[in-house]
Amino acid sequence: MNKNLSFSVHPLTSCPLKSFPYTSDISSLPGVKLSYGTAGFRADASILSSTVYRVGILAALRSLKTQSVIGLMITASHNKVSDNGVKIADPSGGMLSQNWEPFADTLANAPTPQDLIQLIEEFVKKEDISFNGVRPAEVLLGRDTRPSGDALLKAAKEGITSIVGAVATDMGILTTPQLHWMVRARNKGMKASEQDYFEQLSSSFRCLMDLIPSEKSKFNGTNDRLVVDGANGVGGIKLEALQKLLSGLIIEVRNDGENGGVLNEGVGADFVQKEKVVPYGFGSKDVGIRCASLDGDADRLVYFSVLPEGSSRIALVDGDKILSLFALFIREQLSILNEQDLKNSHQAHLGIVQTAYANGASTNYLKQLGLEVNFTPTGVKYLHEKAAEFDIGIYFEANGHGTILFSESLVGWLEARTKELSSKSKGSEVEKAALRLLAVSKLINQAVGDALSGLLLVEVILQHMGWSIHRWNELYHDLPSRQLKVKVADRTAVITANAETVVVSPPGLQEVVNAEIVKYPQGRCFVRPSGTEDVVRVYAEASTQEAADSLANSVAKLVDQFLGSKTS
């Protein structure tokens, strides 16, 4: 598979690439072709090492264009153990720029060595990329726990090195969003060892759980120990190791992969949240206890609790009432300075965003509340764009990803007037309130989800509001809903808008969903094309399962008759 080639010296910006030593692993395989999306690039770890060594040049040239320190981290998530994948943490620390997302695509399916060196040379040519910067590219490398991860890991050091004078820095086995926060703490000058995240994550936790007013109540019982389930992968190590700098919350963590178990198998937020029963290690004698579960690479987090009438049955606490409990809590935090500070010169704007796939219930309970909610096509890149937005921002997808963000104007502030509050009325709830949204924006990863950093948070919440999981998960009830695949010939032939809730072709689609969609008490039902394989998807809520499923079969059938197409 290996060749060496050495690439010449690009005439117009005299960049000298040194060799290249992967011939292409994807395009000797019939019909494959690999789409970068928000997961990056994920195949079976054996293909992969020409597609990493690629995405090693690509990270190296966005650290050039960039002039910053970019990531690339090795995993696939909640992926079975035999997949990885590659993807890259641009300088915020947030997802690759979708405007290179075109060029990592034609770059992974590139089918000879030639044809990479070419698309190389007019992209750098494109891009007006500089070899003689102010600095040369450095990237930071992270992998997961995969046994496949140490020779991709090479191979991506060699892909990023053959731009001469890159750097690539081994971060050691990571979470991914261990990884993303490293590079946004160097790309602000911060420290960014695996010690300074630990750090930071319980200092801030500390400060919020010393700021937990006193006449809460406080857990006694069962109620003060969380169970963790690691899904046997990176996850459940490194919260290990974190719990040592942790006071007032006994952590157990189970299929932390030590005993032999199997990534991803029978484990982990994907398994809980799509199967909702236990994970493999949870039985009756957590009854009662308040659980939880990180996927694969710690970016997705859910709770549960396992119901007395059955071992294996859960109440499933997902990323929707994550979203809430944060909601509450923030809002609950500016109320008090916007009604008690009189010296607020800083009304923050608090903005919910959501996806369509978000349990309606959620975003009837989240309106209520009077917060504004927002909606965005499915895709993190384009939730956490839209977060961004707003003074402070929360999104979470159901499946248990997503964070905080908060403007950096609204972090100065705050730093600012808890310095002048201190001086004159230390103390007062004015101060606290200020105090505690400055914890939470240092102990919340505003790079990217983060089990790690959201699960600290629900749990000093928890403790702040004085309550169970059991009342946490009574906020509201869930409506029953369907997840349907159609198989098609072509889902580009599927357009939507309005945050992918309504059809525009084919023509006449939408009407007939629509009229199917009104004979359901509480009925909703959108179709939208993959983003990753030629199925149409379709999601479908009612007032029972009974009838969310009738409608998701009643519109699947509707896309078939459109299309032509399966249902699968």
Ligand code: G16
Contents of the next structure:
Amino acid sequence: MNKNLSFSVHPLTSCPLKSFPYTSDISSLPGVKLSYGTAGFRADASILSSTVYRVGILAALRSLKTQSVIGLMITASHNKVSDNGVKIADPSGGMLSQNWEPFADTLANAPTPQDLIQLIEEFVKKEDISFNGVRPAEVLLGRDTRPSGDALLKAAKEGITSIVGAVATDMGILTTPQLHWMVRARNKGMKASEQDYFEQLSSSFRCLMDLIPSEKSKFNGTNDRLVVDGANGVGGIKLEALQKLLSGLIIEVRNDGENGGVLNEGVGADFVQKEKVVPYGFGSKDVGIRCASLDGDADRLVYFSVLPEGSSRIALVDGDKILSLFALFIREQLSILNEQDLKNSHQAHLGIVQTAYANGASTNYLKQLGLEVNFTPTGVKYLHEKAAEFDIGIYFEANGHGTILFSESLVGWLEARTKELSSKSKGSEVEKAALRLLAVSKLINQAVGDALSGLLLVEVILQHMGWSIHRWNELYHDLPSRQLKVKVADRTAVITANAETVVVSPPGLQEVVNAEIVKYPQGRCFVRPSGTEDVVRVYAEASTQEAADSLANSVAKLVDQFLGSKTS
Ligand code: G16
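Go ahead and give the structure of the form predicted together with this ligand, now that the form predicted on its own is out.
Let's see the whole complex now, leading with the same chain.
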């Protein structure tokens, strides 16, 4: 390992690298090809130090280029505990600009130190990146609770501080959305500590609770109780801290990682959503209680209730239903403003964004509400970008990853209008609707999907509606569905189009999938390569569970025939 290779990145830029460790991991692993993928690099933690070091360099360069604070999060989210990963938060708090992903890929896969140096030199020149001596690069670092996080954090710091003047600020163990929130807040000149995050969430939650119409029944008895599965990750720990600032809600956190449970193993949002069974620690004692599940880094949220049959089955309330609940509430507030506020020049445009995984019944429901529904490929980066085109854009993946975006111009208008109304029409329905929307824009994470802020918004909307989880779940009935993973020799051989609904390569695969789909009433099925795991995913929907299972199984077999099983 070449620990201290000094060199100058580009003679014109005065942007030298001081040291160059972790160079050999990737080149010593023939056949390993890393891709920035759906949400950053992910792999077995033991091979990631080189990658994390290199992403540290990338983060510092991104900070110099944008003259802003950048975030670097070490997490593999819903993946198993022995995996880890690394991703970048851009100045807005959103995902790394897609323009930089090819650079991230080549950087991570550069086989030798010389290749790496050359790549950086070329990129710095092309992007005209320099250190002007005034504003050094600054990167905020976060990590989840994975045991490998500490060592990888060190690698990230070394990568960042390889760039002259660059500052790496360790924000500690965080949820992924907390780090994204902090990056956004820092770049907006706002207070950005964890305490500030908790205070913003709790004060906007309080504001929404105070605005619940008095005639609506507030939660009582078992209804003010929520039991949360923390996936044995960071989310449960943070929720326990946050709930100290909340009133009107009793939260019991299970699987908070304290009792020897393993991260994401038989627990967490991904497990609950895919397997549709109770997570570890839940059972017949919980029948009738509102339950929620976070994933390993708390960027996903699903709800469920335990079914009374004495089995481990649940009624799942997934990301699509969370989206529908949010859409109903936002639509209600917007229609008050759009119809009753004569001074409303804004007439905000509400848009919905889903992926092909959205249950067909949810899309029909949203369309029946008269809402505009858009589709993007899987990956928050795509949904977020689309949602940002609206005054209010609500995006959710069925897996529970999503948020609500408010345009700056709408937030500005709401701020001004609520001030005007507080002097002229205090207590009016119009004022309350504007205040509610403003509070939602502060409660719900504007940078990325956030299970903690999403959970608080669900809770307050249920109280606003006077709804139980069962009433909420009755909004529409999901079509039975099944998701399968197929291990193949090379998942990158699958290329899709039309928001991942059509396979364009390998040739002929889509045709045989189509021939299967037509055999099933209300059949729908698609095939796509995962961006976070080395598998091809198959999703099928049909009028009965048996049919959905059968469609998914036959298509999985076709995928296997076309692509060949993985040999390892
Ligand atoms: C990440 C992305 C999500 C995506 C999920 C699964 O979630 O942020 O947008 O839905 O991976 O992606 P794929 O099917 O490509 O593996 P997380 O929660 O793991 O960060």
